[in-house]
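In the block that follows, a single chain appears as structure tokens, in the form predicted on its own.
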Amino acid sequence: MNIRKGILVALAVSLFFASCSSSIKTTGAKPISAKGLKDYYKDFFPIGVAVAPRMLHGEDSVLIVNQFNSLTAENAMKMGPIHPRENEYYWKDADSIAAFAKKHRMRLRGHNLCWHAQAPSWMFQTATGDTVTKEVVLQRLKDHITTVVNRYKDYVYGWDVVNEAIDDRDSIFYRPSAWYKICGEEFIAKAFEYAHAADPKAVLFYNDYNTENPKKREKIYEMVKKLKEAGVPIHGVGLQGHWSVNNPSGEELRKSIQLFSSLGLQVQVTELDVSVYAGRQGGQLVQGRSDTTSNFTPEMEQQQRDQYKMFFDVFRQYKNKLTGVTFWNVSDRYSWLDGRGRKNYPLLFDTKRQPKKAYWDVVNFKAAK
């Protein structure tokens, strides 16, 4: 059976099976109200959500369509889950994602092509368990982008093609990865090109984090600038926007958008959330108290109520540069950012489903005329 085909019996097995399961557990489900973040935001950029296969039936079901009108997959689609050895490749939960956004006319992000982190090792390795070229991993690359990105094609409308390429540390630009290592900074602007001789009509971005640090920044804008001034097919630059009730300043955030959408590029806020917890947060790396508290004080909901309310703020008046705003997950009930001893609370939905206050700051806001 041959790609195409298979995707589209894949397809119409999901969507079988996911309407039955809508017309079982969503019964007596009501929506939030009769708008949500994408009618309030729809004059501005299309609102996204990072979501899990499991989020697909139910309750989670139900806010999400009320929500928003596009889709990430929050791990479905990285080369680790999709691609786990040379010669297998596993679509169930991507196609299942791919198969709701169909389902319900969404935009569809796909996340990501290629990373440091959930890189299976095979990548890198002989069957003996040596180091392999630079020609052997750029042709592993370059296969599996090709295959994945054509199989989507048809539903993904754009890419976050490499992610967290930069170094956190000053002193050091490219990030020491296994990539890195042995193709140089070589396999980014190969991995850009693999993409867009797949899908010649994708998006395609880099994403990272911290994008708003002055030192970070300045070097994602000369890796940026470099691939563009070399006919490199890149499209955009992603913030993650994992940030905290005191990080990023407005400032900082609005100088990021500038300088990134002044190279003529589509900026996006990619996997946006909000930690209760005060310091610098991103990618792998969160700061913060160490204490087990699971308590969603007053205090730090006025915080992450005043930080969501200036983002928007922010993101309102660059809406001719921003091209889509993502949460990274569904509602408080579940976070990347849980766990270490420690309860989050980052997004606009309660652990009930229910919207915070954070949220109708982000909603009641008088349009421009």
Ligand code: XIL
Second form
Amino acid sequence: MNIRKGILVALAVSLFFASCSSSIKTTGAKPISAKGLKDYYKDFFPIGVAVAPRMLHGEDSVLIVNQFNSLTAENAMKMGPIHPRENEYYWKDADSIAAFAKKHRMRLRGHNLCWHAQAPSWMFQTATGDTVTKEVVLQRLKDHITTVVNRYKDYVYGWDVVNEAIDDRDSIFYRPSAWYKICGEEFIAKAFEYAHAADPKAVLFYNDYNTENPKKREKIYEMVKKLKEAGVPIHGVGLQGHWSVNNPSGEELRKSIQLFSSLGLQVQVTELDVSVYAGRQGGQLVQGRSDTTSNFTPEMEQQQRDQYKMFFDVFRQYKNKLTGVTFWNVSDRYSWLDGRGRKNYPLLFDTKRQPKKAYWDVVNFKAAK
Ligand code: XIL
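So the form predicted on its own is up there; where is the form predicted together with the named molecule?
So here's everything in the complex, that chain up top.
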């Protein structure tokens, strides 16, 4: 099925669900206010959210449409899910997200084209199970990137091309992933070149976490600078923004935005959430809470409010450098951070999909720009 057919099917399915939900109005989430995050921030940058296809109908979809004007596929466009076997692509989930974005006139970020995690094992193996050569893996990477970028080129405005290639340990530069072990650092430049060839209009990002850790920030800067100097088509750096109530500080965040944008690159916060537990930064446990309680305590709430307010104060100050802020999941009802033996509460909407106090801290800012 080509993308037009795939997206028509996805549109028909979403219209069906829309008509179902309008006939059972009482169970549907009512708009929480006339304005959403996207409206409060319309003079600053788009506000996005990472979604799974199941969120595109029912109550999550109401919240998504009211609050956000950009989408990212939480998993559906990653290499493993979308390209499970060498000659087989699985388009359904990604198509449904692309169709929803188009229907609601939302932007769509592509995530991601090359990552050590959620990469299919066939990518690195021969039919007999040996490790493939550099030539083979680069050809496979090229085929993958060309096919995926081409399919979504009328939908996706920009891609996280390479995700998390830098190591967290101070003494190690590149992460020793299968990509790196087989190709050396060359896979990074190649991935950007393949993506640019497939869609010359797409904005291409390097995306990583712990980007506010001084050592890791420096390594990312060095790598990106080298890529730019070599003429590699790279246009932005994504700060994932998997942060916590303890870190990073406003100062470290500012330094990262300034340093990366000093290379003439745009910066986006691509996967924002604020864990209520002590975070790790650069492999070191940051001082702070170490309990494992599952309740969202008043103390956590206050710390998280302060942290969210500070982050958005900084984001607004850098509106000329920041071209997007995307949350990683919709509400505390479900977050990828839950799967670690304890419930987390990292987002701006609570488990009932209602705005938390932190939401109001983020949107009630002085209009002075
Ligand atoms: C996460 C998803 O949220 C999970 O559902 C999945 O099991 C693992 O990946 N950095 C990234 C994202 O770039 O793709 C990750 O998403 C979170 C960390």
